[in-house]
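To begin, one chain is listed below as structure tokens, in the form predicted on its own.
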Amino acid sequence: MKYSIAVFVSLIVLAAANTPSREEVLERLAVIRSTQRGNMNIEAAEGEFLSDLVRQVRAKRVLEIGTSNGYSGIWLALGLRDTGGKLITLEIDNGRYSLAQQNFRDTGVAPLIDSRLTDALQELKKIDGPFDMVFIDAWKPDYGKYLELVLPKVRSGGVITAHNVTSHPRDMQDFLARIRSDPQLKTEIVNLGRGKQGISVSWKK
């Protein structure tokens, strides 16, 4: 029994030693953003904001709609490393999905992520809540549909966030109208980084 416990402890220590530090993950994130262009990534300041929001909400279950190359998912996972939570992320494009899997492995966050190659509008109907936090960064004209599907799955006190609300308002007018008028939600818009792409933050009452 003592031997088994010793082996178990050794495995935990070894796993911890092989987990990239926050600084190492941040360095890798910088490389991903600079070399994997064309993936419509959020900015680093926005990623830091989302990571902090995960901690603020003390999120255990986070849902991301639109994985792309995994850049934003890694930021979310950094927060989830501290809360002990996990991320479900959905991506419809095979190439971006495959790239994301490699980036998740390279940054050591893969064990925290349930990454699915799927049509979000179909998959969301199958996923059970509750979620503590949702991040939407996919096909802009479908934001309203995503919101309709996820709102019942977010717990009271949870938060729904969405990217590009400042840079692409014409593509998501129904979504913006809903988050501003729905009595279930209290919404603010946050603009960070040089691009000022805008993140909506809608708290569910």
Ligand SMILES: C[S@@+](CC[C@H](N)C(=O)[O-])C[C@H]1O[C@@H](n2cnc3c(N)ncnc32)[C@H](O)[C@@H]1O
Contents of the next structure:
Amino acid sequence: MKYSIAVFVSLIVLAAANTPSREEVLERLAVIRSTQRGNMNIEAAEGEFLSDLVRQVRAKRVLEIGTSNGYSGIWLALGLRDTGGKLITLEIDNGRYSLAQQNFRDTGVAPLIDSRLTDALQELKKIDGPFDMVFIDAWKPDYGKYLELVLPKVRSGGVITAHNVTSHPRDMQDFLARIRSDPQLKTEIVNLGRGKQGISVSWKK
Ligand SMILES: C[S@@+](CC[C@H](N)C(=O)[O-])C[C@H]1O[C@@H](n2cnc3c(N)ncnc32)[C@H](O)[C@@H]1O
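For comparison with the form predicted on its own, would you give the structure of this protein in the form predicted in complex with the named molecule?
Okay, now the whole complex, with that chain kicking things off.
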């Protein structure tokens, strides 16, 4: 009931603010992915999955490590429009960070996003939890360090997701070993889209 009211209120606010519709954002996402190549974006099917997961968790606070040009962040924000939540996203590269700002504005999701040009390994030491959901998609050998830093900041019942777990297992062996064995986590792997790059979904007990 509380969730229905939140969705209803979000719809009214979106209409009043003349925010792009879901269909308009999806069209823009398709253009971004096809015209801004080389930004290592997830696939649309994976974006849809993450967006749905935001809704399923009823996430209010989401953290993304590895913004790139903002493609996956916009998918996360589509879910957050429905839950009334916000995204913090971290990117170390100035060019991709700037492009993300433009893409967040163009799709109308900028007000939902705190986008930071920073080294996530340093920034994560300063960010306070709790988070409902985390999406890791940066330098693969650092995934183990990201997990170490974010795990205490995720609430019980929250979820840590990570990209490329099927395509790059050798680059993140410590991360994969921990999500499979840490008693605080229950992990499943989903393989979506043509690339089947793999997203790990680790629920915190
Ligand atoms: C695979 S791309 C992210 C793609 C994005 N999630 C998407 O699907 O649209 C990885 C990004 O992580 C960034 N990155 C790598 N190491 C980082 C760090 N220590 N802190 C912040 N960003 C980092 C890279 O610059 C790159 O833009």
